[in-house]
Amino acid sequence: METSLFKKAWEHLEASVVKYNGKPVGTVAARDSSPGGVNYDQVFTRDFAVSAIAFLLNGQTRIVKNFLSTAVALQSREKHFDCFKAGEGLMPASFKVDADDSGKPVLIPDFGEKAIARVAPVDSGLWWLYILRVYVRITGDRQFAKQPEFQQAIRLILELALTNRFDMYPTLFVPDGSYMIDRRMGVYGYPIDIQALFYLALRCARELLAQDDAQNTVYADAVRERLGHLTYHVRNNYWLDFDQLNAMYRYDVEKYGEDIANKFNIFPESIPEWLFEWLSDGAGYFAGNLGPGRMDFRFFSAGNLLSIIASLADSEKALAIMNLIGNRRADLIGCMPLKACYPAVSGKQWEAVTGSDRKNAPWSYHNGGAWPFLLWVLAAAGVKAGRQDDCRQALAIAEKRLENDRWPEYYDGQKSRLVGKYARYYQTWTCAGYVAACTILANPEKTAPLLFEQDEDVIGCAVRVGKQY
């Protein structure tokens, strides 16, 4: 049933649509007419992803398809071995729509060139395949994604993806401010945000790459294989429950050879003193980042979430993260849901992790900060985990504030009671979230198309990958 407040969400989400010759073509980031809002108008690949949610759950899918036509247009499809240009395949953070010379509009394109810091979207096309297969699932229209031109697109994100580099790990290297937390918070390496998202987008490849292309043979080969390295690598060097963080409080370091128990030679010291009491009975959870010597144990709540939706978390370990959601409600949800990263880092070791980053203080923005676009993916995680009454709870305290506090990017503080120092209002992707999580939980049978179940073929590939690792 239709709310008042979902409606006035949808109204917002409506207002803030971005139409091309006439036709709607992606959501600006926010409305907020303040100043100082730098490229808050222009249509970004990774918020459109939470408004085609909202707008395919709704039966609006013309503006959905004309925003994957229009990224697969815009998508970078020269190569370049120098610096200062987007690579073959890039699909672009965000763009606007502007006019040339003559009066004539035109779209323009910024694949990071003009970004703060200057950092090339690692998450774009991933996030343009998982709204592909989505719009393919909910409209049945498949030959719009065999377009040859699409398919094109799917296999240069590929290569993109997939290619041969200095790297022992399945995972994917990223640098900071690559993706949803856009600025240097101790992330760079092998995020489980992206490993999670990374794991989506090859899960949509495998059923989005036309099997009557011969081309697509060697790239479907390749998804499957790195399929079940991804599965292996993470279910099982990633996870965290209290049965794995007794075991590394008791690891030795400085071994070598191949069957040993601490592979990435994680120091004992460096596990924080706060996840002993923290991580519960029953809960566990994915660690933020993996790589040689070095455990990030931070709570990431995209990362997990998007796990459970495409089955890289088994059952057993989604049911896990929702418990620990659960149990650290008041941490992890407390008065607006939910936070991107907990705990927050601070003193010298938010100096050092931020670079003195003064809208990553402490329980701000990224670090620490609540993000209720999450609420989607939340609700998309519960219903996939059984565990919707949860997830009901924390969209009834997002309800108590969204319309009064005007819709802001984020909320600040430890239980997350100040709206954001730096946000903005009227944040496009905070009414596309609330509408989607609203219209999941009141239609948890149209949350198909947005889910994974396990692939058999895929785990009987990671069972192989862990015999022979």
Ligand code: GLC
Given for the second form:
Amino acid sequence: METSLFKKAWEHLEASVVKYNGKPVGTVAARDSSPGGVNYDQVFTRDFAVSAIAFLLNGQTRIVKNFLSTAVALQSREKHFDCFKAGEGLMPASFKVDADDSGKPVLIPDFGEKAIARVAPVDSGLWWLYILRVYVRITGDRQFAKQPEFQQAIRLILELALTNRFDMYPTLFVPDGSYMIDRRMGVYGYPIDIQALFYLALRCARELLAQDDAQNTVYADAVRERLGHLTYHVRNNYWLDFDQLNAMYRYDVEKYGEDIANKFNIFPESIPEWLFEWLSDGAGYFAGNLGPGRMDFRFFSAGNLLSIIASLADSEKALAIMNLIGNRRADLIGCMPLKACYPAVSGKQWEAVTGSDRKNAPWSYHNGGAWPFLLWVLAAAGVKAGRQDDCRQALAIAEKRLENDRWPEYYDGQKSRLVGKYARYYQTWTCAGYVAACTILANPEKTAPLLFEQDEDVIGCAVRVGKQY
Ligand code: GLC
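Complement to the form predicted alone: the form predicted in complex with the named molecule:
The next block holds the full complex; its first chain is the one shown before.
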């Protein structure tokens, strides 16, 4: 299985390793010496999640263990009320190894206070939980997660994510630019990318909270209840297939009360025309976002694929999502898998949604660009849904270009033919995503630690919620 391309990707991945006091603790985002490197020389939590999966699936567990402990040490323990400091429980978006005045190495975290546009990460703690779960599953080292500081870290993440706020949805409120799409892109609110990751992280927490710790009972109960509510809300209200689309097309609006179909007061006029043809028979997906008077009809790949991995999508919905990717291969895979979102926003809408962001020009970067790091999640979801062959085809398409193109961060164009305009070369998660996808597709049985089966206890809770609301 170890092709020369796999070996090259692996070498690039190893070359990106960052050491602290002689120990490997993470991987830089990109090894690109072109000017304006900004913070690509740092270890990003979300980017490292992909490296972690590649390492763990290939028997390299030490770097992941060190990363997990480093993140716990860096997790914010500041009180809540100073808004210029990271809130308690937040895990850094990224960190770097620097030297103090005496030349001693120190770790400098960035919670968003230095990042372009000052974006704080909602996703870091969620990714940390997932990496920890995969680590524990692969090594069998449950004691590692049972350490008091790890249990405390889990509780702090849960407190931050589960606290009641002003909204009365089970979904997690997401400010602008606070996850992989870290720029203004109209993804504020309740984007599916984060709701699926949130669900996945809660499933991890349910497994990782030590049962013999009395402090954990209240957290375990809250997690179970939230999983049930999320299942109900996302499965019923985000799902789009042809029947649902047709029902929405004929929606009544301005309805008050409990037993109404159009709960969020979505105006049929807001359904974009492209969708009527694009949503093929036998296909379906979770909409990009849902809030008062708003459904974002764009297709977001990460959220839909993560929902398959976490069993937020049941097996029927998982197949429908994979059918959509298969039927719309030209749009979503094209010359390079996989578009982060489809379609691009353009014209006046682009001006309003992105703030005329030239990096997010139509069919570029987050706005309809393709991100090869997503190959890992495509492969894992493909295995879960029994669609390995489609994923192998996607991998073969990527293989034609990645090495020649120097493992770029992303691709541009409606069919993803161009190397991204401002893409970094030797982007680590591009290499790691490829390594992980190859490993998953060569040994599907190795994928179990990445996946979750449907939790019947949670489904029971979702059914009860459905009867209530
Ligand atoms: C860009 C991406 C972000 C990623 C970072 C480092 O800012 O939008 O998702 O984590 O680069 O690769």
